[in-house]
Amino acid sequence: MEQNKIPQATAKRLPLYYRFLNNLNQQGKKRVSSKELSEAVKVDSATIRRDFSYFGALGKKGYGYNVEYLLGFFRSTLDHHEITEVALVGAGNLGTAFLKYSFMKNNNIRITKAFDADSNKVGTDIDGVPVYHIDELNEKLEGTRVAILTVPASEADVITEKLVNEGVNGILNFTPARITVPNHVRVHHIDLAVELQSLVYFLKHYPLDKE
């Protein structure tokens, strides 16, 4: 099945599978069952088997899945054989936390440059990532197509327009602003305040069954 025909819900789960398989491989484990995968990534076995079915016969009944083969397959599917450079725009508290946190150490996505308007940060580097002035976007992006947006909400639209004009077509938006982009640009919105409010609401009104 062509990559663009895979359901979006399945595509979003692929990095979860990859991370767990990578850990298993590092532990020297050779095979894994859909039940083990299910318990680890908190996705039911039927969903995992259905997800995997979009990619053909990846496992054998009664045997499970070959960890090394699956890892290689998903590495290729997720383009982990290529380095994807990401720019971070807004090196405030949240942005700095991203630069210091090695959440991308197990794949080939790298934050390679950051931008900010604070003269105290411009010209420095944070954990090896150089910080440039926001006015240098057109000069320093150098073909980067993915950006993380951690600027104040009031600046989000202006910065987004600059990013799009420089060829960025994927934005991970951590601001509360619902930015406007052309049809060819994909934006994933992550509003931490909204997610936290949602969590508290569900805890109050939809309590989980206790075992």
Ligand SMILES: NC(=O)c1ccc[n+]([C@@H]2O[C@H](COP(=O)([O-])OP(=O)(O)OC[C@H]3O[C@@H](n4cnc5c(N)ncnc54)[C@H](O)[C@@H]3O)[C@@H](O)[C@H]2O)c1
The other form holds:
There are 2 protein chains.
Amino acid sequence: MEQNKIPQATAKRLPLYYRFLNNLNQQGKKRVSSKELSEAVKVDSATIRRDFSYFGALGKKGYGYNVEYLLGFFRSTLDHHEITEVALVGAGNLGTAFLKYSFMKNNNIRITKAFDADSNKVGTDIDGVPVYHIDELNEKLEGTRVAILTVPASEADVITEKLVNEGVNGILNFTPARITVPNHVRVHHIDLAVELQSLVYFLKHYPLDKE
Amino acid sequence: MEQNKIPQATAKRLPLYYRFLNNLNQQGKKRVSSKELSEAVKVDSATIRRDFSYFGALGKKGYGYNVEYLLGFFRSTLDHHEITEVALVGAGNLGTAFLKYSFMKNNNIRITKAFDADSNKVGTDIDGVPVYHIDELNEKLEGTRVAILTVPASEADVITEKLVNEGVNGILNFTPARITVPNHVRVHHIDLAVELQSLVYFLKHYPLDKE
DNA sequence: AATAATTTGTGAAAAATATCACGACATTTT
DNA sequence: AAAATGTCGTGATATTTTTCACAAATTATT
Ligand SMILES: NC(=O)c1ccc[n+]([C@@H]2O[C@H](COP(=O)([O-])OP(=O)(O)OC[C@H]3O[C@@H](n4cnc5c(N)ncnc54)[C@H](O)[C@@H]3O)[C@@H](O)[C@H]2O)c1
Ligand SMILES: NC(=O)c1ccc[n+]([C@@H]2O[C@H](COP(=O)([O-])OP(=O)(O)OC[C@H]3O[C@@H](n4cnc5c(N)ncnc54)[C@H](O)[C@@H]3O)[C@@H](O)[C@H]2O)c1
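Hand over the structure of the form predicted together with this ligand; the form predicted alone is what we had up.
Zooming out: every chain and molecule, the one shown earlier first.
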């Protein structure tokens, strides 16, 4: 499984770097410095250089980085040649927004199937993605290992257990419930209410520079 | 502005604690230990105790924490008595999902107005929230200082500038663009594509325990 | 009343992350 | 060809965050 020496903080920034490099490449830019990149992605330039350095010497002193080369490097590092299929569970307000959004642009990830319990939704297509009944997980999951969870919080634990039983080992959880999973399953929580509240908290309690 | 000695990592967890304490309280629970809380929110119990300790000695040795007391404490710390109004800009797929979601439960934050450029949307109500034209920011913002940004990435910078000019100093940015703001404005980015990609990256490169 | 079991709060240590600052080298300019 | 400029890669340092581990206090049990 390669050298997992790369700090987690770095790993989280990789997709961000990748996207901006892709933008630059499409704009026809040939070279970029850590300083420029820093301004674009709002990450300190020393941090960017440090991040890149975990993968070896990718740049050239006095010049910067070759966009195309760096992009190719990240493409393979982020496994952008192979496509990862993702299932979405809970095609409600939030889930539907995700289904309608094409994550695919510059991206190797595709939501290819959705599951819901509502019979009005089951059997329909949302932007080309078929919606199956949650009881069909077993037949329709077909080896998909990653799921986006957008069901009501009260259902989160039950659905999680089902998903894990069917072999899912990665869950992006949008419900406010902190779900319990076995050790071999990784969960990332995105808690929108908490994000909003903590932003407000920071505004009130952490004064910023007066410009 | 009180003692901003509280670590940022702690501040980010406060709304999470608050929500779970609220749940416990509604369930009629009178006391809770850092260990129980830890299992519920998936944060190490020592971290929880440390977090709480920044606010003084809130618990009792051998007993734990009194739910009601702790809840009251957090309510005032998180300013849960006063309501913060938030504006949403870009009532598209994602924006509409937010408008339909009641953040209000257990929460002091309310999305009270939305702005869009689409004339089909302007003038309508989405779940009771009026949608105004983006050109009406000046008249309709009425002192709102926090905004959720769910416009297309290409519009992000222009809209941000407008918002900042109108006095907004906190932005929750869902666009993939890393927006540029003056020092006195705080931006939190939620980059859903990055979250999904980094989850997939971790799954491939960071082997987990085999249970 | 004595003993056992809990559980906090926190010093101290460890781990993770970010930043500084500069030598080395490449490019660009004069 | 020399000088000036730009930029990386990284050792060292600083900062932030997490975790360990235990005395002290409280509660529960016998
Ligand atoms: N919408 C938001 O802005 C928002 C913000 C923060 C958090 N969330 C969280 O995201 C989750 C989804 O929110 P939403 O607004 O889309 O809710 P929603 O009610 O619109 O959608 C939930 C969907 O899950 C489906 N569902 C219910 N039980 C199910 C089951 N057992 N199996 C499969 N599907 C089932 C419902 O039919 C519905 O389509 C919730 O947990 C919510 O707390 C949403
Ligand atoms: N939908 C998702 O799942 C998802 C996921 C990740 C990121 N995002 C990002 O979130 C943002 C919104 O996504 P979406 O799917 O809701 O897009 P959308 O196109 O459905 O919504 C965008 C809305 O912004 C409005 N708009 C356009 N220009 C405007 C302007 N100048 N002023 C005010 N309003 C304007 C449009 O009328 C539309 O209603 C995008 O930046 C997208 O990249 C969305």
